[in-house]
Amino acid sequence: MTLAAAAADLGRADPAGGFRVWSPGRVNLIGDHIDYSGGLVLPMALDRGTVATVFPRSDGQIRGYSTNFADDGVHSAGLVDTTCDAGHGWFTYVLAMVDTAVRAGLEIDHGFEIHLSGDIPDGGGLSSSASVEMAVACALEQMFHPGWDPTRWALVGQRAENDYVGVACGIMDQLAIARGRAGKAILMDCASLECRYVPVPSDQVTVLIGNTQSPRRLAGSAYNDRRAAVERAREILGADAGLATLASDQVDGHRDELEAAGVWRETRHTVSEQARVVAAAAALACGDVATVGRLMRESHESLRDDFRVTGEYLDALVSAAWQTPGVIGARMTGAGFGGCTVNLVQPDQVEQVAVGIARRYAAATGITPEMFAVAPSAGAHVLD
């Protein structure tokens, strides 16, 4: 997308002064529903994401157009009125970032126009919303120069989701997108926000995404209910640092109390998933992809049986992968309730694996999934 083409979509005659931003999506290799418990997770930024073309304005108007929602036309709002309005659709995430950044101390003295184009499946669990948020973050940093580092911008994005959009997400999505690195997964501490990088050996594995074509919906879903259950378990156990910081032997003795409160299975998933993340990162670092694959299967089973966030379509797509030769590991990824799976496959069998998984899934559900390979990418940054 050229500056001139983006300007034309916005109804802007002059493309002068524009710049472009790249913001990836993210996939979590292992460690779902433990980021908001202060745990370690293992995501990577993707080579799919959002391109934002931005044109500063001299007045106080914010205008936006998305090629992914072209029928919506151009949205607009004033800097003096960035409050949440459900009628704004996708543009809500732009306004959420502006509103939250201003509340965090950013001084904005002019408006802008933003043109978005992305290739992340909407509602697929690959963080399309966080990708937009971090694209806006880069644009705001470029225009207004507050000197905020990527981690601070990630925190602004999380706060925008929590307080403005109303989704009680953890920090993983925004931080992985802000601090991604080409060729690397991120062993991320969601409490300290420390990021350590783990090479993904491209000679041994290719990461293949499977889209169930069953979009997930977070704001009105059971996501917030699951998070509330984890919070209740934390209170029962007195785990001030977060549930994911506990070991199995620290929670087993409280099983009766946790069961009485209806939160035992959520607790067991959180603690066991944390152990799997640590083991998977160590295995990936030394090239033991078979162990990573085994841990991915255990992770999906825990998310299915204990956390209950998989559902018919995710289970069917993961089962199809488990039955397909050339698959090293497969699991749901993201918040669940639909969306995507992540698969580690042998690099010389990617096409055959994709066809095999799709055929098995279609036979089970009547739906043809979308299958595509991805690679670890750099984080959000200004392109030109």
Ligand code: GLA
Contents of the next structure:
Amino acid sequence: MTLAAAAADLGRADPAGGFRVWSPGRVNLIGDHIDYSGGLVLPMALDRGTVATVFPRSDGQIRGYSTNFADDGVHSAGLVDTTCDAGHGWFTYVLAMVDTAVRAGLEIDHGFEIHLSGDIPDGGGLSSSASVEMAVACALEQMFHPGWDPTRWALVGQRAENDYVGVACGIMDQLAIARGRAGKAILMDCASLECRYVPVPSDQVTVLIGNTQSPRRLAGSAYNDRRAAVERAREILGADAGLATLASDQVDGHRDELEAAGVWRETRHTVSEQARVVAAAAALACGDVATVGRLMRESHESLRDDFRVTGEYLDALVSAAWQTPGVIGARMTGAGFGGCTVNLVQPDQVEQVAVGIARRYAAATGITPEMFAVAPSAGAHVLD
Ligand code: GLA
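Please move on to the form predicted together with alpha-D-galactopyranose, as the form predicted alone is already shown.
Below: every chain and molecule of the assembly, starting with the one above.
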């Protein structure tokens, strides 16, 4: 996307003064539904994401256009009325970031135009929304120079999502996108927000995404329900630092009480998933990808049986992968309820594996999945 093409979409005669920002999507290798419990997670930023082309304005208008929602045309709002509800479609994310950043102390003294173009499946579990949020963050940092670090911007993004979109998400998506590094997965401590980097050995594994192409139903409300269950368990156990910081022997003795409250299985998933992330990060760091693959399978089973966020299409696509030679590990990724799977695949067999998984999934469901390889990549940054 050139500056001139973006300017034309926005109805601007002149592309002068514009700049471009890149913001990736993310995939989580292991550790789902434990970021909001102070857990460890192991995501990576993708080489797919959002390009934002930004033109500062001298007045107080914010205007936006997305090639992914071209039928919407150009949205606009005044700087003073960014305290919006979620009724602006994709443009809500832009206004939510502006308003949340202002509430966090950013001084914004002029408007801007933003043109977005993304290649992440919308609503597919690869964080297309957090990608947009961090693109806006990067644009605001560049225009208003507050000197905030990427972690602070990630917190602004999470707050925007919580307050405006109404999803009580954790920090994983925004932080992975803000702090990604080429060739690395991020071992993220969601309590301290510390990030350590673990190389993904490209000579041993290729990361292959599978999109179930199934509608993601009730994702927001079911997500919030699960989060409420985990919160209830945390209260019962008095786990102030977060449920994921407890070991299994600390929760086992409270099983009856947790079962009576209807939150035992959520607790067991949280605690066991944390242990799997620790083991998977250690295994990945020493190149033991077979162990990572085994732990990914256990993670999917726990998300399916205990946390109950997979559903028939994710289960079918993961089970197709488990049956396909050349697959080292496969599981759902992200919030679940539809969306995408993540597969670790032998690098010299990516094509055959993708075809094999797709054929098995299509036979089971009648749907052709989208399969594509991704590489661990840098976080959001200004391009030019
Ligand atoms: C969504 C949320 C994240 C995280 C995952 C599940 O992607 O935005 O904060 O909770 O689901 O791991």
